[in-house]
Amino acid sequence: MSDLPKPEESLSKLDHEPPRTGWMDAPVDIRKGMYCYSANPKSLNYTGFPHAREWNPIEDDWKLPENWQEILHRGFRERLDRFRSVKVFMDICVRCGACADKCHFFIGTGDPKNMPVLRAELLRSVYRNDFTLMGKILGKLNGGRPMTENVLKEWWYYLFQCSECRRCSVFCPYGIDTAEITIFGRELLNLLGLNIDWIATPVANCYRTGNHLGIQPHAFKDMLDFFVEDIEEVVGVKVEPEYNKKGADILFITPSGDVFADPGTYTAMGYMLLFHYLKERYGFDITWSTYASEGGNFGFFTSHETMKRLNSKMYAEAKRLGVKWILGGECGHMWRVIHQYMDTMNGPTDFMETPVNPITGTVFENAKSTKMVHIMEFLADLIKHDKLELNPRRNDHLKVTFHDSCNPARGMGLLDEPRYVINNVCNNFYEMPANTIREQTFCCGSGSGLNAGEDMELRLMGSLPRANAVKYVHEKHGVNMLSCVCAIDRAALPTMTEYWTPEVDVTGVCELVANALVIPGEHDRPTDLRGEDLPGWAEPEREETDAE
């Protein structure tokens, strides 16, 4: 990030005039380290989306097919007919504005056109010019505009400055859901070959290998082997993980981000560690699967369909292997999708039971209809029965706080049990501010795939609000870890800590659980997972009483 100007100069580009023209009229401009790549031909072709070809986004020229304004009327149509939803969004918004500063796109980049209610009126304007008799009519007047190429530049441009985190959503008091119109937009773009690579390279390559990052089988397994190794150097047991295991009580599926990349690999060895812990206790039998190796969902940020063909891999593979329910990891957009799309698009899953907790016998009635439990959901209940042996002083190097992932938090409701957790397994907990934390999380600012390299401009601007939370808890009690239940999030919030708060590293939960965890055999723990000193290593010392 050495090419980035400094916080303190970035913070000073939001000190400026607003824009003097009307929305309508201010030319977009495509700057460097605002957007990312475009996608690759070769994905596109891949995943079977129309009018692959190499085009540059800063060039006037986008080689448009010539019937282009036809496609994109012809499928805005379509969906209009489908989705009541888009056609309720599009005519209910009065543009009050209460949405207006909800955005941490529009506070970070100060952009106007960021703010969620104009984001949605680039689209609304050509659905009135299109679709309304009063648009057809009074054109302008009535908001409505035609389509031209500025217009649909500005699309693409603005739809891939959105992370389709819902928070403006929480805010809007006629419940419009603008993350739904970004995908709807982008729907209508992907008829044009007007995707970008982080989201098409990633959907081809879990067609491909059934994970986002084009890891073979094989590769996948040899992965987590070195975690099995790398677990016995500091933890003194042989953890062995099950694959592909036929019969299996549970299949369990995480994003590979966790398995191939820092700091979501020690998340990895947290899980490996608590289904040896398991096993060794209860005969916990779980396995893991090198051919459904992805919870992720880009498919999500791209198009209904292709958001449930991904989907659909997690229950071809459930079903291949004769699983009685599903166990998913720490992931943001998988649980989004299982939660808010999983029973219209790929229900009813008939094959597999109800959730039972084997070990404490909770029915996860919440996961009746999906099959599928978050992994949070399961640590909590353990705890709360008691079916642990934790030792929280191993964590007290630590001072936590929490980011509430968009997608588990506004999209499944799932606020207490990572507390909960955290609280059971540290000492040193703290919140971020009430209105940036549960319902009302700010985003990474990396979400619906712009977590690319190109885009860091962006990406660190659109994290500000997230790390002013991050720096107050930081400022005010010490802070040195933030946690977090996503891939994503893990992935993105160490470079925007890196930026704005170095003093605070990034973690999975279950990570701090596997420094807690007292595992049956295991050797003096001096270390942690990433080789950092364990303050409390040994069970604490009980206190002699007068009696005794």
Contents of the next structure:
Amino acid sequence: MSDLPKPEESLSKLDHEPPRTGWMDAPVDIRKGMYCYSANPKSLNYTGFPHAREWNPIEDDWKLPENWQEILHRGFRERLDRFRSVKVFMDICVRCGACADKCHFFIGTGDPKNMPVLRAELLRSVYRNDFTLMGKILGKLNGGRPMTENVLKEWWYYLFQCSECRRCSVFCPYGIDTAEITIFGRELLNLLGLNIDWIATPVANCYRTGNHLGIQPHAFKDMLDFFVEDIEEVVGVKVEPEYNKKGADILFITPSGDVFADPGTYTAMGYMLLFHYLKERYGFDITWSTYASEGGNFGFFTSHETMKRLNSKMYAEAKRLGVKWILGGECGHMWRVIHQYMDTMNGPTDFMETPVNPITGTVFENAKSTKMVHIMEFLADLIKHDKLELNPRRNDHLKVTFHDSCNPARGMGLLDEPRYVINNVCNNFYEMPANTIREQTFCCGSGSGLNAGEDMELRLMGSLPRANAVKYVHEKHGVNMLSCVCAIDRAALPTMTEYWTPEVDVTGVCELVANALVIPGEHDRPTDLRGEDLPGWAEPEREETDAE
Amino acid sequence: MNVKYMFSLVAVLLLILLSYAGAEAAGMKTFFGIFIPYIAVAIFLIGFIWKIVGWAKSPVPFRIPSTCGQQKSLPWMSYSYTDSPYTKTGVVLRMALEVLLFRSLFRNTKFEQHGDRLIYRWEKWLWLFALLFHYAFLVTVIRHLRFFAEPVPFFVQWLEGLDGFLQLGLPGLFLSGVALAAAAIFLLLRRMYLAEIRYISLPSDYFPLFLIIAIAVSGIMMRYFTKVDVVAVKELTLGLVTFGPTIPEGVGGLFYVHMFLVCVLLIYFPFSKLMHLGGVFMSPTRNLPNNSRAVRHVNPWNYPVKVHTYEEYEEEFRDKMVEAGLPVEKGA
Ligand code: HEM
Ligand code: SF4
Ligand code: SF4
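Provide the structure of the form predicted together with its partner chain, given the form predicted alone shown above.
And the full complex, kicking off with our chain again.
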């Protein structure tokens, strides 16, 4: 981050005026701070990807396989035949430009090739040249161009500057989803071994150990045991999470990032406290798994096949443990995969039951086939039925706003559930401006496997639209807490706020819930889960105790 | 000056010249009046169907609607019936709103940077002029049915009444023709003068606009200025649809230009972005319900993949698991 100028300077340098030379003629300039390191060949080999090798994006020679053009051409053809989305989206864009200024990476970098339409045109130009009659006759006049090494580098550079957030697809009159084109394009790049390490290594880890971070089973348990101690200190109760428990009612799966780094860890503690509460009060029976210890799926950023391979663990583990259904924690792309892909890829799931909330009796009809429920749906249902004893005053020191993560917003429609939960556990909630939330939400800038360290400039500039809206509510309402339901957000947004709005902190919604939750047998809780004093909290509690 | 639109402009001018000279000077009226129209219609129909069938042959492996509103989840939480449709009816309504009212384009915003503040203004002009353009196009096409049917169908007469309610001299002015030209010119100017749009535009984006403007202008000129012999034109067009084509006397070169440009549009259509007409109906982010957790979507090419099984996992980590007190399948 030290290479970056001050935020004001970054902002004043921003220029959205396109250059004079046409985009087809401008050679790609792979710039430090904007790209991620190439995949470690060991990781690619572990999961069986072709053409694993050492190569460096900024060197001229990418050590491509000799017949790389043929591989790409064949891959392109195959996918046109497999995905109607790609085929239709290749043909029907009218270049109306409605999507152009909708991308956070265009807004934040001013690079015209970050306009969704141009990002897609990078591939479309080759499509027109290789696969259409008009392109073959008219060539460049029809916007066609042959596949060259420069074009390939351009694909690579810009397909890893798209976070697959789908904001562009909301505005396109035909619903052209550049994320879909990026997914397709990255799949092609993987045929040539051109992944980035921040994706390839988590994928290999997840394949082997069950989670992206490569945490082995005993270590995973150790980490949660630390939280047990922390919780005991703050709340005064000993929670007892279950692991790999056969015959449990429900299996819980969440991203491993929350087990690993702050502030996600407090969200993980939030889950543990919630499950403890439900167990004490209602005999709720839920288990964690070390085998399926990852909700996230970086396979989704690699290829459809890799996504399926990693995702398979969820149903396999549910079947092995014999649970009735699966509860999913807070995560963005994990939920896109669960909601729109999992059942199709790895279903059907006749070994489970239609999810029923054992405490309220609510039948989750909307999840009756996939058999996986979002923790916000679950919590909203509990709160609606008055099953949680909550004291929102414990969050009174916070002025909270909510960041809709791209995938739950535009690939699922989970918009009101988290808001309902937040409004029941906090007294001060403020929305960011209407064009920056809900289905129009702006990405954190680090989605789809781009949350590495070496591409910090890209991440920070990509987060600008989100940060700017946070700054607005910070200045207007004094907002000091940015809540979210995504583990990548919890890893990425603190970096964003540190740069753009240092006064604002980041939290998961379940951390807010756990802070407000009145746990049976808890001792005096003058601090929140982070161990920070709740201002003005200690005294009234003490007085009440004195009066007894 | 910009080579991209100059090229398209010159191409359209050449087409105009070609047909005018061909029909007037070279006396190729049969070629331009009979041969080309039949070819054009045939290419349009076959090309269109070929394209749609081509798309339809590729399956939709996953149900991937862009959800633009609240999902249906808990029974007491209201959801967005058309922006995040859960039912078939919801999807039909969503598509109807897209096709008839350009719902998504209606959301359009314009990003602006004011110092350290970013704002997104509602941008209605593209939506408004695109809508105007398409409806004017539709009305114009329907009005032209009068040339292809005898007696003129009632709805065509009815539409003409509506379209021509502004009686400005004789013959009555049709609003749709003027609107079509005006809206197309707006779309063209937008492409030429907005830096971002100019940057993304290809010659193939200017070409249909110049072509359509030329069609509209030549139509307007025939009707109001050169006063083409409508009866003779109808003799020609009726002849075409009844497969007994004749070339009547007294139809001037301008008419052949008009008809030739329409034929070029028809021929160009299936091979160009104009196919968005068909594609919009097949877009998987719009035409599928957001119910993928309730109703399983089937992928016809779903194939088994190599996975890392629990057994393999336990095999590798069993000792550590036992030591940590984690349950295992096989006693260590
Ligand atoms: C949901 C339906 C449709 C939507 C949202 C839509 C939208 C658009 C938009 C945004 C443009 C671009 C204007 C520009 O900036 O150049 C356009 C152009 C055009 N559309 Fe459509 N359209 C639809 C259906 C149709 C249909 C049914 C036709 C039938 C003929 C059609 C014919 C055209 C033509 C001829 C152009 C102008 C050529 C051009 O600009 O390249 N469209 N449409
Ligand atoms: S909004 Fe859609 S049609 Fe318009 S330029 Fe973008 S992708 Fe193309
Ligand atoms: S999916 Fe998101 S990141 Fe990718 S082009 Fe569209 S708006 Fe930009």
